[in-house]
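Only one chain comes next, encoded as structure tokens, the form predicted alone.
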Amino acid sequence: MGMAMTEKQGGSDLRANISEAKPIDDGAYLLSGHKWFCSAPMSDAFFALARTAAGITCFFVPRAASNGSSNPFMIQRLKDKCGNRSNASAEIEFAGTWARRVGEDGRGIATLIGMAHLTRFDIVVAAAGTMRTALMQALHHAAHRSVFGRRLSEQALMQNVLADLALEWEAALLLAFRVARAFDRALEDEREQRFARIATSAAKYWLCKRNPVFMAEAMECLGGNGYVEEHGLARLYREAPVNGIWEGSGDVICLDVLRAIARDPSSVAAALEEIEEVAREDARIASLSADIARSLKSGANLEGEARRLTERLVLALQASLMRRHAHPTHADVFIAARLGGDGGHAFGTLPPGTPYRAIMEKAWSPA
């Protein structure tokens, strides 16, 4: 299945779409118009917005029409990506296009949103999943290569940095199976509808932006080696951008985190319960929360703060869920660097006493 939303003259704004279509005799619609991004060009069928009398609307759009003929949809050229190069991406021309409407009449974009909202879900797992390779790439090549008279592995600054990598992918990986938790159990369970509301955004946006620092990093490991076209890191770098753009850009997801705490305050109320149960066995992770609790009680525009505040809170989901489930002493070390001011801001930069060796094994084997 593939998407035509994106226009040249609106861009994230679905709203300033001009794409036309007009209803036909048996209840279907031809549309018409340019679509500047359309992903997976090569699919049967495609979802797609264009606009009829009452706005903006949702329509599928099959590569064959109702009578088995063609239906008009023309590739105009394909985009030349940084990445994401076995996906095609292509500016399409719709011209007289046989479609069906989905959704209401005139609320294409609430119909996508919620369709976006599991899209959002597969980009923060596959986000945790690419961590988790580009780790062990480096972890494999560690403690393989000599340098200095020494493995990699068992150099202490190396440590620090494998072991720092480490910790990034656990707190993502937590991150993403408690959001596939909620998922799971939104349909019977109104708690973990909304807190899944505005954790999926949230780790969006977070996983996103430190996904091409993690893969920058992992590629250092192997110095030149990480660099050319044979090593897989090289193709994982490409392609971590892309992840932080489609589904919503991080302006865009952070201005959603808002939406959803301004139209249903129980869906930050959701995090922040879960955050404060183990918030009482951690200063470090109380301070963070009451942070955040006071941000959103300030009344306050929190439009330029989103981005901070959206980070915030997923430090303290991230913080609360690694203080849960793993291991004691990678908790309070990432709790240390993340949340408490021990730690630097690239990687590598854990705090002394760090048990360096117990996290990188314990990488290689997370069960």
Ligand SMILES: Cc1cc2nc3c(=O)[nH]c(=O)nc-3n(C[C@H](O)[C@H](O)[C@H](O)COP(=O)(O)OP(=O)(O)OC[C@H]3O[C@@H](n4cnc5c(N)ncnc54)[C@H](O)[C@@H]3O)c2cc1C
The other form holds:
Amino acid sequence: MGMAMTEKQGGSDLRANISEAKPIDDGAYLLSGHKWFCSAPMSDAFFALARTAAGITCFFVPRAASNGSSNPFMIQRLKDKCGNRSNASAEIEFAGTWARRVGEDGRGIATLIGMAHLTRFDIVVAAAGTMRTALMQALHHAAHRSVFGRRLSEQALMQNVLADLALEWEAALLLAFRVARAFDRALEDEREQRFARIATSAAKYWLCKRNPVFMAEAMECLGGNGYVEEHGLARLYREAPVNGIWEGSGDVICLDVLRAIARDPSSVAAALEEIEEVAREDARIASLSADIARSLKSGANLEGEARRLTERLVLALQASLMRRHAHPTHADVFIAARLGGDGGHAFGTLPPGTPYRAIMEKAWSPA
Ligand SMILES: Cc1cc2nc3c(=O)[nH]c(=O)nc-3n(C[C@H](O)[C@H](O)[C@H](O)COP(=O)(O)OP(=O)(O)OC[C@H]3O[C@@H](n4cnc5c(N)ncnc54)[C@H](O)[C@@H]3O)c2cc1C
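With the form predicted alone done, generate the form predicted in complex with the named molecule in the same format.
Starting with the chain above, the whole complex follows.
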């Protein structure tokens, strides 16, 4: 099943879509209009957005029409993309294309929001998973490559880089699993549902921001070989930015976090309560969490600070998850470097005294 929503003038702003849907006598519709991005155009069916008299509406578009004949679905061009090449993305045109309405007339965006929540969750898991793949490649290379007479994995500065990547991955994984648990329990636990509402978007934003820099650093661990196509890292590196763009680009996601807070303040309260339970034992988490609560209470218009707020919320959440579930040393180092101001802006800047080697070894076999 593909999705055909984005138009030239309407990507983030789907309300700007102009494709039209005309009702026909059997309750179905005929669509006409152009879509600027439509991935997996070989799919048997699509969800598409088009405008009826009531507004933007969601439609089910099969490749074969109800009488079995082929439904008009013109593939105008395949995109030549930066990465993500094994997923074809096309520009398509509907011209009298048979479709059936899904959900309420004029409420197409709301109909798709539930799906977007799930695909954003997929992206969170993918970001943590691809970090793991890249980390393993970097650890493996460092364990075997000798430079200046010693293996890279035995050299302190490379150990700092690898340990830093390992902590970033661990915090990403814990966050992805925490959001997964919220999805699992959402039906029977309202607090988890509220937590998932905010944590999915916030995690999607932050893990997608960390993913490209993570891939670039892992690639650098392999030196020149990392930049060559025979190794998997070049592909992971090219793939990394797309997750930050589709299903809501960075700003759009952070504005969605603000919207979630405004519409249902109990969503951010659920996340903050969870952070505060751990903050009692850690002044750095307590201070960040109090700072977030203060900006939320200030009543100021936070639009321009939406990224800052989201980033801080995720870091506080990751720190609390590390404190709960990670080895105490991993939690201490992560919190010192990411919250306590004792790390730098690049990977490989963990504070002095960090047991790099032990962190790397744990990353090899985390169980
Ligand atoms: C590989 C790939 C596959 C895709 N597949 C599909 C598909 O199958 N179906 C489909 O429908 N779409 C698909 N898309 C489209 C994708 O969902 C959109 O590109 C994405 O939603 C962004 O929309 P846009 O390109 O129109 O960018 P714009 O909406 O023009 O956004 C440009 C930038 O402005 C920022 N921005 C937007 N609004 C605001 C604001 N209010 N304040 C501050 N900043 C803002 C955005 O965050 C972004 O950084 C695909 C895209 C890619 C790259």
